[in-house]
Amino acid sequence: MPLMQEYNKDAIKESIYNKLLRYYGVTLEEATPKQIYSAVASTVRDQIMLKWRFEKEERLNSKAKRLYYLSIEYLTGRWLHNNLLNLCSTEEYSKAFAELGLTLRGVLHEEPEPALGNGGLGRLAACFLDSLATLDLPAMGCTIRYEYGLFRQRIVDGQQVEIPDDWLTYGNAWEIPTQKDAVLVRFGGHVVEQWVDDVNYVTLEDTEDVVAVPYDLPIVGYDSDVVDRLRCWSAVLPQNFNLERFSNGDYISSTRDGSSIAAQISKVLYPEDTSYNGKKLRLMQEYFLVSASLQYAIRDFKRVNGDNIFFLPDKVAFHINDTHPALVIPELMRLLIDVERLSWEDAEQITIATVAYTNHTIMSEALERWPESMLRETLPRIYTIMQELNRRLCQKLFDRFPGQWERIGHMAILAYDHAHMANMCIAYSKAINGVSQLHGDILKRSTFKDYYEVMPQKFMAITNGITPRRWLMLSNRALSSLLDESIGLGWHKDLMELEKLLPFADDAAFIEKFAAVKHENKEHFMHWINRHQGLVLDPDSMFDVQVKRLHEYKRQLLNALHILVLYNRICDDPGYNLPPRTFIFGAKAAPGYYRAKEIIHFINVLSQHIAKDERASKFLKVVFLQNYNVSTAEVLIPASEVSEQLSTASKEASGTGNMKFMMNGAVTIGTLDGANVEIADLVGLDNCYIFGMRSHEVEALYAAGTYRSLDIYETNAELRRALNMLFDGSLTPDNPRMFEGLYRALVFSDNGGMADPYLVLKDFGSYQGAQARLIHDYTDTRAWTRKEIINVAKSGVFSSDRTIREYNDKIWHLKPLVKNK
């Protein structure tokens, strides 16, 4: 029997007509947008599942191993133009809307934006599993089913309102709820411990129970017949759940709460946790994902395998996406314990062998403690079983460095009253990686420097990566045909062969069909830009992007005072001019997060004060993205020229947004952190502009503690007029002090803390001569165009599939389901 059936532009159509009917009662003619959307959605979903069948009956079949991704967020983007250039069918569905009088635009406008993540972090994990289905690879990723997401921003009066992201209003068209895999999960209550025969049987009692009821969107392989899934959870009160129902099809009165803890902890993607309940909700989100994952991944290693759950690390791995699925070593340990009756030492075997942990910061605050009591509080057995991991790994270290207690309280998972995450992963992991390697040095010489100096083996650097599906071969039709055209298709499933584009690079003719398609997409970005916020765009302008999510260390405040010194240069001088120049910002600040809140109302102050300026406005505009997220990303990035990657030297553990903009043309301009360092190194330092302190600089300068960004303040005159504008009225005449908590952060310590602590004002003259350099080589359109030539050419390296391949090999050891010819 064919694993497939043709799906050509008369089945499509059909197809499309019979949905209509069927759901809606209504003809092609008849039918809303929302409606046509949704019958296109149910036919390419059909299409879908004819391949997800041979994922499942050859799984079984071979007893494959299968990773488990557990990563709190996934910021997918829209699935239908993606599932659709996986399926290889974009064409055929083209032609069968021409022929029905649709547009792939207008339906696919028709898509929520999913709300199930946030920033870098979850977008590397959806490119994870868009990689893991192409090449093969059989996983499940697993996330919370966010109601809400993080929030929708608007900005009103140039600041930052939040309101609710009801993506799910019209409910999901991709989402498969799957009611046979539902789970309880447990919070609260008190230890029972019953001795029989010399072994401790240990139960919870008066518990506060939740279902955790799953939702399974398919993944989609690029030319492949593998569909993995992205596993969604969904919380609900046990008495509101109602099984016979959920199996009949009612899954909303099956699921029907009105209770607190539910209905939380699947509403909101990070709620505040400045209070206590907030961070508890965290908590209990975190718990309430691995519980419900690892319940599920024993049942089905079971149904697959057999009982012997010795054989667990043969057929499961359970990778931890930073500390926020910490939680899954306790948690595997009690269900080895309590519920297969394991030792604890078999226990722990198994689970080290099982478990890896990529870290992304070395943040501090990014790095998970949670107070013990509230452990205690709210996961009592957990917090028993942290207890004995903690007094083990204590003797451990104790017997490797007697005396030190210091450094063994350093090193504890619980010590000074918190429980500390990134400690628990790294000892009962059997391999932990930074995702660049300049990050990977950091954690090894600094970070995690006396873990590393125990247990080396374990640590490894493997460098982020971002699917070529979606962010070129989908978002960039333009430059993909022109790359079909000139290096023929094995890029599509090789990314390294971007690298034939080289020589292309001093070929006129090939310039100049390069520079016709950046600027045919600058074009398409101002249209979009227009219909979505009446703004106006000069496509002939240089496009100068920062997008990433707003936090001091990336530094968006270092761009816009540079622009403000730019502003007052046009002003001061008739005879200075530049290349008109459109400064773009999208960033979310965390609702809690003022001094994030401030710069975005800076920017925008700063953008309407430059808009206002008869002179300064022909050559500067400042553009703020409301409400960035991936399908804005879409239409951006290949629009984008200059690409600004800002970060203090050593806080950026990788980006992946700097990796997009190469691979579409844009120029990097930025630190050496993360990966600006691999990006250097590729194109050369002809091809990116680097600026300031290096990593070790950064760590030397924290160290000695002597750094004054007021010495920088009163020897460079154009900063300090910049920087006395947030102040003085210039800006904000009616609220002259507006941005004085924004000066004075930079200028002056509080509390003995140190002002400038990202270093905005140690960088800038370094930032300065970089942009200088930069505007001077824009002016050569040709030498520009080369250099976009050539970042799009050494790009392939940053190709997930590299990455997967990478951890398959080093870590997970998964073998590719293979259809049988």
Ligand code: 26Q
Second form
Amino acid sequence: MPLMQEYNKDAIKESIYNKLLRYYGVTLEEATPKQIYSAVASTVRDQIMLKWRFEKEERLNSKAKRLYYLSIEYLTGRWLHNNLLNLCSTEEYSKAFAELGLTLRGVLHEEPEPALGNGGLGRLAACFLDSLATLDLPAMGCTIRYEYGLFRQRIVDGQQVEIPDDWLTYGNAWEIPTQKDAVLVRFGGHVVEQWVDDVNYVTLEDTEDVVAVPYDLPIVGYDSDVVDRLRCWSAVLPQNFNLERFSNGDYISSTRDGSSIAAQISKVLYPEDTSYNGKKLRLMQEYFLVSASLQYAIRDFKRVNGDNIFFLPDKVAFHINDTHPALVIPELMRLLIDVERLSWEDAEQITIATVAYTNHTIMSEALERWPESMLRETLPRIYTIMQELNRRLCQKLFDRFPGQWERIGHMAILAYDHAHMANMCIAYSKAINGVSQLHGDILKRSTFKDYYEVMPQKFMAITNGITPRRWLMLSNRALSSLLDESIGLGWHKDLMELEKLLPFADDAAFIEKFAAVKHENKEHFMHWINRHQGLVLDPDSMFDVQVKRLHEYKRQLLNALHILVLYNRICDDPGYNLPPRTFIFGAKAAPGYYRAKEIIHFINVLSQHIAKDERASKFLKVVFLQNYNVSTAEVLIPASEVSEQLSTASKEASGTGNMKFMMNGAVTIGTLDGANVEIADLVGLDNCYIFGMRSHEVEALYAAGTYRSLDIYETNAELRRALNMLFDGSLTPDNPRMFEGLYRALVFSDNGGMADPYLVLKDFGSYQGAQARLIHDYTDTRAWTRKEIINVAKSGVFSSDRTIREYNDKIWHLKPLVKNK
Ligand code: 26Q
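Switch from the form predicted on its own to the form predicted in complex with the ligand and give that structure.
Below, the chain from earlier opens the complete complex, with every other chain and molecule after it.
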């Protein structure tokens, strides 16, 4: 990479001086930290743009097939460090910073956090882009340029408070507006059909139109010449928008047809969707993303490959990340039929050959269903296409299962007044993918069993992965250096080489070095949290971590109740003497998810309660991290020793946090769910702590309907005591019944629903047993460190490079832009 090597520290320094002067008219001494960040980012961007050209030209020359990966979320985290790393420039920049009196950490910290996602699904999309570019594969990520990302979380009086995330206030140094690729997206209106010479022409009239303007973020591959892009569409109202009325607060009549909802499309990630208008806005967001991306993709296809649309499946792949972009299917049909003038049959064939779908959940409330009336009103032409897709599908199903109306209703796209998006994705795409082996099995065996019977060849399971660039090289410099010096540099390009570490697991000198790295990372985190939340941690205590979205199925409550039981034991036993532990939680609850917020409150109350007890707090500390996000994860995960992965078996499709912890040497305590199953297989039962019901047992228990958590409450005295503390005033004397709702939901089936649906009580005893083994093992530092090393050594398979290769071999069939590298 001659280009980057020429960009040495002196050139970097000069370029930073120049940018400061030209952009802001200031010297380095006068510049604010934000200006410095921005100048630095701009120098990095200059380097990227040179490579960007290469991608453009090479893709045109080779007419390479391109992937469009559509996702309503992209949880990218900050860019500067990642771009430096992937350009192999971190070292030169660090030298330049040192001479300028700056620190890398200080500059990085100034970048606003792009939080255009919630959790695993969005982060997976970001890891995929990193791997696609690294593997030189031509790809474009597509999403929405939300002006406000996921809320920022503050904890006030122990409770979550949501603050708007105005991450674009200071601009975004990486984005490149690309007005020339703007397209029109049309909503509402009515369908007009015209027969001309036996051909049915369908048009839409009186629509409400929105302009989709793309802003591209460059995606630099690691040590690669390819720069892919993440295209973020922004919604702008066209000229007929009446600005004057809008500024007078008359939002409703400010647009031509009297509705203002379109103006909100790219305002915020997940607007509340409890109201009709909230739901409709979300539907509009999904169509906006899909329609803009597809129109552009077809335009680009023609520019590169000419007008013969029949070649589309050879040149373009659309990937649907969960059902949120499922409208790709009817929108592609619309474009092929109404615009390209293909027959239904041809359009259908092309669509199926071009589109693939990944499912990320079996939780029924997250499987998208839209009221038919809303679709008809918002997207009338799309709706008529879905009707026809449904009619043809049901006809085939009827031939196959005559008279089985219930089964057909279950498989239909439109049934019981709702559109079932997952069914459309399975029926009209070439592949449906599960995100771990277990999840893939569950989709076949249970969730989409009927479909599996009809089209088994479409079902795949490609286990998720994480990019080792961000989650090891960038976030864990200390471990990366130790790896370099012990197993060489091969792991940078092939993470399976981490296995070379195995022999070192029994090498006393290496074990010591590895433990020192962990300790250094713990101290680093300790300073970090001290700066951010004013907390003081003991770096010699065990760091035990559960960070992820807050959801009942993830069972943060299981962890918290176990801590409460430990606390009671300490209070009861004057001779208690086990290694001190710091339990760290981080989680955001969806704003409308009452129970999840209650759990956050409970964890915070528990934390304060323990902190007040001088003796107990020698052994236990509970920390709730505010506003858990990608940047926090980068500091926390390398410092972690125990990774809590407690989901009710069958509910966590894969998990990717579990992989990040493993790769950084934390030992998993978890159920046999999602990718935990594969982690346990890889490291062996001696190097992780597995507990709880298996997924088939959970399914059988639900089916039998015989579970009574009350029985467990009555028989397990320690657990009962902890549960009683939720309403007896021990934790909250001013409001004794504060958490009675939590307690009741675990023990009684108040509202006709099942008590303890996520089996917290059922798995408690087994969890407690695993915890006892774990804490016993931790006391032998050497044996424990050995487990950590084995975890790192076996984590190579979870590189998203492996995941992307599998997707490419089985589904996309893209060719690298650079050959013989
Ligand atoms: C659906 C309908 C209406 C509003 C919101 C939603 C919605 C939003 C976000 C549904 C789901 C999500 C996010 C899901 C998610 O993050 N899933 C995770 O995906 C990871 C990547 O595959 C898996 O590892 C996790 O197991 C899975 O929980």
